[in-house]
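Just one chain is shown here, as structure tokens, and it is the form predicted alone.
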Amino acid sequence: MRIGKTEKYLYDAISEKGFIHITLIDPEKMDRIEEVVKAAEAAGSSAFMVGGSTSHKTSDYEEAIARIKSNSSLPVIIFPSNVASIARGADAIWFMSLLNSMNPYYIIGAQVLGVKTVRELGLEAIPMAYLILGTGGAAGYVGDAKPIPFEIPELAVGYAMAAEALGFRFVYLEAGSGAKMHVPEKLVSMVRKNISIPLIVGGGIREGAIAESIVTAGADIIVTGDVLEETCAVREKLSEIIEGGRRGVLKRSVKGFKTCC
């Protein structure tokens, strides 16, 4: 499968920057688009993800990426919990698997009925392996999966690993929506040196000194969102996540350190 237009996007911005932030707006949490969507454009977000675990109305979807759409010119992609979530209008949509389910649903089936609407819609469908770790959240419960424990980081470098050889073209560590514990910068390193595909983290990542962990161990996107919903100040509070980003990419090449692209 070819690579379109918003993954080469995805893959110039991580070689320029080193690291990007991608905002994640919950269609069912619509009250400040705008505003969130104003605010993260300005504090130097990369792209905008349009989903959430318990969101279930295709309706929802299709006006959350229009009033994004309306009020910035970043890339809006999907992030799929079910079929319903396939919507018109966004750039692109991550054609993802929960390889830590225990459904099978969730790993190829919902894929299956909703391959065919993602192409009549236009969608440029990007693979993504999607693991859940730690207590899993929302997230992880909706999924049917079973969480890869923070303590035996190994699994998740295996799960990565085998991702990369079925020929997934970014892999998510997943923390679970409204995670009060982040990934570990161990377990990303860890995985970090075991791939060479892009690699997203997200849940739990609330402050500056956190993304700035993360990202020194490795990783190539964050993503924050409920953060977001809790704060009257979003502006400031990206500027202060995006900024501890960018600090661990300076800790990064002062130590020879490099990621994916």
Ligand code: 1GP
Second form
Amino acid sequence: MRIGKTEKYLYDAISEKGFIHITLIDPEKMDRIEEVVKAAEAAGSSAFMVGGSTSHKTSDYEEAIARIKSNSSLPVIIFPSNVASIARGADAIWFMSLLNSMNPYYIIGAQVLGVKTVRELGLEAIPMAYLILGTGGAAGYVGDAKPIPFEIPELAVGYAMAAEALGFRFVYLEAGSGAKMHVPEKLVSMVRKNISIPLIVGGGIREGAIAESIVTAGADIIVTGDVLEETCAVREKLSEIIEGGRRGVLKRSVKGFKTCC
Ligand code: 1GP
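Coords for the form predicted together with SN-glycerol-1-phosphate, given the form predicted alone:
Let us now look at the entire complex, which starts with that chain.
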């Protein structure tokens, strides 16, 4: 499959900056969307993801995408929870498989049902393996996942290595939106050392210090959403998280993803 413009943009941005931050917008929580979008771009976020485990209205996705697009030139990537998330106007969609779901619908069923619409809408499909860990949150519940315990990083490594061998081009370690405990650094670094495709980490990253340690451990992309809904100072919070990630790049001993040697 051809690598499209948005995927190339992600690779180039990771190579150039060492890590990137993506801002997650939940289409069910759009009251401050313009403010969050402008703050995210000003703070140095590299892209937007639109999605939510309990958001199942295509019109909400289309509205969120349109409102982001009117306020930013950064790429917008759909982060689908089901086929209803496939919406007009985005640059790309994470064409993802929840590998540790116990329900084949979330591994391949929804993808089979949705792929024609993805093609018809001209959405760039970016293949991504999605793994749910820890308590799993709403994503774990909705996706029928058997979450990988934080205490057994070897399982996450196995899934991530299998994902790369199967041809996925990104791996996402998900602790669940608003998770009290983010993915542990040791687990992130064990996965990082065993795959060469970009590693995304999200769930419960709410402080600069957490972003720093997760990026130090080897995350190429960190995603934050929930914390922005809790704070009035969105730009300051995002700057704190992105600055933390930048410090993490400088402290990193594990090599991150590179497009060339
Ligand atoms: C959720 O990983 C993302 O799918 C982001 O998590 O909302 O906790 O930042 P938060």
